[in-house]
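In structure tokens, one chain follows: the form predicted alone.
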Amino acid sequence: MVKITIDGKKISAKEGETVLKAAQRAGIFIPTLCNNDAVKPYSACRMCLVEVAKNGRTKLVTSCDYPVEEGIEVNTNTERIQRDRKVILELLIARTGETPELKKLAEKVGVKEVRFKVRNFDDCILCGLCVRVCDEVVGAHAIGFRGRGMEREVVPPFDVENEQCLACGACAEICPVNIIDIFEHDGTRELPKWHKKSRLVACRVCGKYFATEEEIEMIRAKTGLPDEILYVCPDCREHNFTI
């Protein structure tokens, strides 16, 4: 274990964990938009800034990817941090507009007005969570970043439907501002943002739709499971099969 101090509170942190994770375990709030335990830290949103004092020097770091070290002192809510967080959030709102999630976070960090011109340039905050979950967890590599600066966006290759996309919905589930729509109707799942439409597979036991054809084929390729298991939903599978 590593001994550190966060906001004057001495805590024991696990060696190798991040300052953000140590703070969360200690019940200390640090705002974040791009962090999720399912993927590696990316420090894209910069909302998790903290001040770290080490060897007599203080610096601003992103707590989501800064590892704990013996004896460091961390401050999570100084005037400098408050100022920088507010500017970052104002810029995000100026780019995307005020989504319910950003509005809630603005209330927490004390943003009462946006001093920049709201352009509503895009609804995406460019946190990269959807790209990372598609790469690191699903393994489909179906979407990615394109462009730079204000032109930067997340799209499938050439901004057309990508056959690699499984329409699994992991990107929609992990999006912190809920702007990736996913619809299911008439045995079809659709993700308009990625121009993706896939047929759903119905459970052979209960009849409910539970996965796309692409998901089934991916699981078949990775596991070699037979159809009598693949085409049964997880709930029915739990009660009817032992794998």
Contents of the next structure:
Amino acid sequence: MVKITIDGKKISAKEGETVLKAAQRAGIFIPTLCNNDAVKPYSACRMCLVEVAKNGRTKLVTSCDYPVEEGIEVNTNTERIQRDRKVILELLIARTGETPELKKLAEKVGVKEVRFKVRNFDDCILCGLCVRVCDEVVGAHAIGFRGRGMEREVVPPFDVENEQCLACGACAEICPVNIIDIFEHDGTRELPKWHKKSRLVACRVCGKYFATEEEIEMIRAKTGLPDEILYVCPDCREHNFTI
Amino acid sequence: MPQLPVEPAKAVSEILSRYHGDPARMIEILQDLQEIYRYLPKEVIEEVSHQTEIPINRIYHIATFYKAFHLEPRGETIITVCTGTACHVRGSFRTLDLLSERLGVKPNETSGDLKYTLETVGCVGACALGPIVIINGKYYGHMTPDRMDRVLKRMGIIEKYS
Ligand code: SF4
Ligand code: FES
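We have the form predicted alone; now please give the form predicted together with its partner chain.
What follows is the whole complex; the chain from before opens it.
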């Protein structure tokens, strides 16, 4: 156990956990955009800035990847942080326009007006969650960053459809600003952002579409399960319906 | 798509052995490959991924992050015009316009026959000699449209195009 203070509250944190985690467990709100428990911290969005005081010195750090240390004093809501947070969020809104998700966060952190020209040239905030979930959880490595600076964006390699993408939709699920569309119609699932179109597989018991062909093949390769199990949807499997 | 001069599988395995297959040397690996092909063809990047077992999205990220890597075919002759501040105020854009007209390519494009690539660069660090034009690695200082025409003539480029 590591003893730290957050906003004046004494907290015992777990060895090796991040300041963000410790704060969340203590019920202290720190705004985040690029953080998700499913993947490793990435500190891209800078929303989670906090002040950490150690040996009489104070510094600004991203709490999502800052490990707790004995005796540190953390402040999550000083004037300086409030000011910096607002600027960061205003810059993001200038980039993407005021999407519902960012609007909600803006209200929470007290952004009243955006002082920058809202250019709205891209709706992606480059948090990297979609890339990381595809790399770290799904293991498909189907999308990644391209370019840098103003031109940085997330694309499948070469910006063309690829075989690695399973059309599983984990990226759409995790995107904090909800900009990865998934469409399902006539037995296909489409993710236009990644130029991906997959055929859906129907459950051999109930007939409902429940997975893409690529997902089934991935699970087959990993587990070697027979068709009788692979082609039955989770619902039917739970109720022990078999082919 | 032009035929690749060296088979990707062969080129990649040869260059990887130079770095003992150490994927941490990715930038050098890509640089060496670019030397062979003058750009990084898709097939080559796929082959690097295949042989190093590094996912292709990582390699593509690296290859698109650094301006030194090119993913589109480049010309046999690469003409680079410095448009940094010092060269710009001395009129490098006039030379650029001339080159664009003579070669029939827009700045930062390659001619359809893959003969010429005309590109601009922010600053080459030789401001005292500006405006600078670099032709296949050779530096020409104090460049003016007139001098440029003479250089093009000497290189046998201009007859064909004017
Ligand atoms: S698409 Fe969504 S999840 Fe992916 S980087 Fe952009 S904002 Fe983040
Ligand atoms: S949540 Fe920490 S930088 Fe995004």
